[in-house]
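As structure tokens, one chain now follows by itself in the form predicted alone.
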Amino acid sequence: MADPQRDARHTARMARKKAVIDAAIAAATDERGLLIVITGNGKGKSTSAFGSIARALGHGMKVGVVQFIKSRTDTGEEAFLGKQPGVEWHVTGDGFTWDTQDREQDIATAQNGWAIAARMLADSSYQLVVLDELTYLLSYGYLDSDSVLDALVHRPADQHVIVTGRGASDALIELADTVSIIADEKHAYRAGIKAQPGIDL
């Protein structure tokens, strides 16, 4: 049943509510690359970033991605945004620390696969890079992170950069314009479950 005295309170109350948000985006006139650092321990930190480069697609952008740690080839992200133009694709690990055991192959793989992401960071027709797991390489000290901060800062001022992991450095935190955490309240695989494709591949 209707009730115009809540009605009238409900619309008066979402009119202050858009004079504030109008009033914001108002004010938000810069534009520049960001950098977006996706950290925490839940599932969803790469697979938010696939869905940037879908929406950076859309508009027609150059995208590069770089796969640290991560030596699969067969996932679905890979298949199909790896094949669309305008999309540059390179899985640069060897698989998680547990599997190679060997410190120095992973240090060198790390470097190698820095050596892609820098050029990337470097050239301005990349308008979209997405550093996967780039966060394990500074905390296990894999990489310099001060070289890595320091391309980050100087890359093209209309380049976006999303960087993905958990731990992610308070240096990179403080230097990111946006940072989301994603939290681990249940997963799947605690409960006996494989990885899905689709899903998790």
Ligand code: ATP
Given for the second form:
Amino acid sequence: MADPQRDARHTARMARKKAVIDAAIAAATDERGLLIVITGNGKGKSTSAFGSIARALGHGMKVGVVQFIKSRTDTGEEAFLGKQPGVEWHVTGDGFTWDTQDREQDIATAQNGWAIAARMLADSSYQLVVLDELTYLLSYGYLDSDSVLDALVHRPADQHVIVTGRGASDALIELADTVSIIADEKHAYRAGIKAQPGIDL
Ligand code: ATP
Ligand code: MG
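Hand over the structure of the form predicted in complex with adenosine-5'-triphosphate (ATP); the form predicted alone is what we had up.
Zooming out: every chain and molecule, the one shown earlier first.
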């Protein structure tokens, strides 16, 4: 039903809202590389990082990816994103720690992966670096947390970094510019549905 008074109130309210939003946008003038942490127990952490890779590639950016932990090389993300020009993709894991059951081997693998990541974090030609599942290597103590934080702090000023994985440390969260904690409300796995290509891998 037509309600001219209500329409006028809506217009005035939207105009006030627009003024506030425009002022906030105008005030955000800084430009620099961001450290983004996507953590929490819910699904969507790595998926979010892969979406950002697509965005970055759309802008012609050079992207470096290191997947820690995971050993499988048959994922959709690697098959597609890994072969795009401008992407350098490394899968460095031997699998989850309950798969390998060998702490010494896990530490060696973690350090090999970290060497690749550290090289990217020292090279300004990588405009986005994705460190997928890095958090586990810190929580298990496979990597020295201070060295990792130090490399993040001293990376090129305009380089973006996305770190994913559950249980991000307080220090990493403190250092990050943007932190999203994805909650686990429901997951199909608990209803007996196995990992689905295109969705889970
Ligand atoms: P995704 O890669 O799907 O974005 P994620 O990065 O948030 O997941 P990981 O812990 O890295 O979470 O997930 C690895 C695999 O486990 C994926 O196949 C994912 O679908 C699945 N998974 C993620 N969260 C859960 C959960 N809460 N319960 C069961 N399986 C999960
Ligand atoms: Mg993940």
